[in-house]
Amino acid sequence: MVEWTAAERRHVEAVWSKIDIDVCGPLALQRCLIVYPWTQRYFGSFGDLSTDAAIVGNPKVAAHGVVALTGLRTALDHMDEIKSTYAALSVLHSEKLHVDPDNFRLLCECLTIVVAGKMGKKMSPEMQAAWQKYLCAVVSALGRQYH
């Protein structure tokens, strides 16, 4: 179990309050697929991902970015039970989809870049530290089935 201070909880909530899932989700997944092109292998059913423009204009990529970020948002309401909250998703991604668990970390890195770009100077180092702790807890929970 991850221990959270009151300040960390406030910081994570503050970051989420600035996130528009319908904007940041697609941007984060688009960035991930472009910056780390090997992650595209899990999205063969999404159609054309051959160019940056194709990825950015792909409605399936945008929709899955919203799904991924909506799922990530779930942890905010379950910060004291993140591992159990993501148990089923961990099983799905490991046993059915066979997703490399490092891809969760890559997507979270891209999300942090997107969020920091939107927040600018409002994302203090303390906020970023709490946000990174939150993302690491979720990534660990999603990768739990792989261990």
Contents of the next structure:
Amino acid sequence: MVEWTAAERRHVEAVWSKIDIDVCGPLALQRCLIVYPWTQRYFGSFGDLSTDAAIVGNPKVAAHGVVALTGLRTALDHMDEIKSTYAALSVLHSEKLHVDPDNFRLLCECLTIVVAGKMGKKMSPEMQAAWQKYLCAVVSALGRQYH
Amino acid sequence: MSLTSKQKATVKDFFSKMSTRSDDIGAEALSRLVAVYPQTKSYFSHWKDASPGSAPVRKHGITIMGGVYDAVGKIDDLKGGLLSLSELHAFMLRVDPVNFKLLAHCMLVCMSMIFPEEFTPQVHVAVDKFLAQLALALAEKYR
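For the form predicted together with the partner chain instead of the form predicted on its own, what are the coordinates?
To see the whole picture, the full complex is given below, headed by that same chain.
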């Protein structure tokens, strides 16, 4: 189980309080598809992803960005049981969606950069550390049921 | 994943925009490296204080950023241009190359923080690729 200090819990909550999921979700997924274009392999049914402008204007990408970020937020209410919280989602990503778990890390990197852009220096180094620890825990839980 | 000529131009342009804040970005990036990845402090055991925001960390972050700017000027031949820096890292400093990626991530976070409008996905991918090429050039002489 992941151990959290009181300060880390406060930092993670503080970051989430600055995140508008409807804005940051789409931005993070768009950035991931542009910066790491091989991630587009999972979105064949989303229509036009052929240019950066197409990705940014694609409503299915935006909608899915909201879904993914909402999923990432779930751990906030279950910080002491992250592994079990994501067990079913992990099975889904492995057995049905067949997503290489390294993609979770790539999306989270893009999310951190989007959030950093919104928060500026208000995201202190200690806050960034706690935030990345949170994302690491979720990424690990999502990759756990792969076999 | 080498840089297209358009991406090289994007990198040069963004770094030029960044130049007034480059010291701050360098200092912040190294502070964040030791905060987010505490194992990196193992390379700085000879400093009195290797905590985020400390004077030696900020000073060294500025030094590193100077090296990155120097590399921008050598973007057409990073391997050749960074030969002696690579030898320094390989034979003297012996920094595990995995850490180059960690510092690059912290630099990207700082760039996004300080230039949120300018650090578009297009700039992001170009700078990410550049830093990856830089890391490869730095690791060239390792073995």
